[in-house]
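In structure tokens, the next block holds one chain alone, the form predicted alone.
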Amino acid sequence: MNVGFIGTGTMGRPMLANLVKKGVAVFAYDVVPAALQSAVSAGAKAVASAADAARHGDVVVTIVPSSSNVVSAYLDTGGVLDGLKRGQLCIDMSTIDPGTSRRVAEAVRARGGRFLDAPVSGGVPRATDGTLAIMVGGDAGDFEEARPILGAMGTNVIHVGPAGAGEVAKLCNNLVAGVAAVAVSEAFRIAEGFGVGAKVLTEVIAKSSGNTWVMEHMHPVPGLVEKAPSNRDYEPGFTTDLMAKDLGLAVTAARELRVPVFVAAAAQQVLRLASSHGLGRKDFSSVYRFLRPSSPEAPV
């Protein structure tokens, strides 16, 4: 099989190399040239745009930043509709608000295509192992079709509604994470500053009802959990920017519905702040580095 694989960053390049394991021929395209050249030494055909690898492609992946990515991909001139097949099926990986994904989803059935929305979860380090999660929406024989290339990319490939449901999914729990990453940081810092050690309050938050995969598997204090960002500086398995933009996403659409959210909108507000202080291209959970206390000297 043959797949147009659009956006090769700091996700699509290592999901394009599983891809490429599994014997798949990938013909890539990015608008950053060094990205582009990263997945050509991963395996990868380059093309000349979006249209190029969709001609070449029996199926089209997109996973780009953001939601004005996805339409630029898919409608701009020299797009992905551009070069659209007739029943060619479109899985669009990215993380974005489930109105525009909806919107995408009817621009390529419009022009005969398939679409299916399949956000993941995981970072880096699970997109390099092949393991990430991937929350798909769409039509239900489109998602079977798929499987066998989600599943080179991920291990946890679930059906979870119609179009824009995956995208819902992914935003509900990257609402979860970035919260708890914040929450996390916040106990670790107050435990820090009364003399409880890191490692004994792990221990104990690890018995309890406050343990969470974040504290789990990417603990925000160094030293604790072998494989966190934190023994990296922070090396970004999902970058606080990209978390922050999720939670802006989450309340936009809870907003849309008239649902009132209280911790999601404070979180986001508080990982800004940790990318305005220069945390913005590493990991979300280098929140706790930007939760320093201030001076003795300070008024409060």
Second form
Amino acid sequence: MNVGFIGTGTMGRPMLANLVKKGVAVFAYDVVPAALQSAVSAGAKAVASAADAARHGDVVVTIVPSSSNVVSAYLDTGGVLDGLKRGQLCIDMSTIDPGTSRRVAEAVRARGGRFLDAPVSGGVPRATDGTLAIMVGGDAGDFEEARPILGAMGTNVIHVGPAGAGEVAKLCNNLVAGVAAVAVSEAFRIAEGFGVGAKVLTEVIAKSSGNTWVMEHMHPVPGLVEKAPSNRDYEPGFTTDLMAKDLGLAVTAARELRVPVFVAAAAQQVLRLASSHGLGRKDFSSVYRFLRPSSPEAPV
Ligand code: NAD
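Can you swap the form predicted alone for the form predicted in complex with nicotinamide-adenine-dinucleotide?
Zooming out: every chain and molecule, the one shown earlier first.
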């Protein structure tokens, strides 16, 4: 089995490394030479364009940052469509807006290909272990065909529904995680102000109704969870900018559906502010750093 793999960044690199470990021949492409080089050091062969990746692959996998990158990777000159073979299966694992995902799926189908949206959750640790959660939208038969490839990268692989449904599930999940990151950071700042230690508060919340994956795995306070980005000066992990993007996708989707959303929009703006204060490329748990108290002399 050959896979054309496009987007070899933070997530793509460990994901393709797991394909290589399973004996898959990976033909990789990234617009950034350093990212492509890191894919080569993980065992992939470099190719010159997304179209070339499609030409070499039985299946195409894409994992790039945002909707516009997916459109570009598939539809630009030298993109996947230029190298697409009849009946070829494309699996986009990026987190993007469901509407764009459906449009790209349509463009792939119009050229005789097949398309699944299959965004992931679990971050770099689970991408490295091959234990990502993968939520898939698209045809059930295509999903079954993709299972072995997805199974090399993730353990919880769920068919959610038709085209775009994987992206919808992913946005809903990240709405919860993004809001939780802000809430956890606020809670630990308040506790600190009252002299309640972060360690004991973690023990309390872990056994109480406020427990959350974000606190268990991405604890914003350094020194409490060994693998948390906060212990590496908030090196990502999952960047503040990507989480702000995902909350924005959730807010936009909600607006189109006339669903009122308030906390998702508020959390998105907090993350945007953190980004504009220099934390955009840090892990999203660095929002804790941003939410430090102002001067004790400030009026309350
Ligand atoms: P990243 O920025 O580290 O890597 C993305 C790579 O895609 C980069 O190397 C970039 O150069 C490349 N790229 C962009 N446009 C391209 C194009 N047109 N053709 C070829 N390569 C292109 O981002 P990431 O953290 O790996 O995230 C990728 C996707 O996975 C995002 O949609 C993100 O929301 C999602 N995701 C990330 C995490 C995480 O923890 N980082 C977790 C779950 C989901």
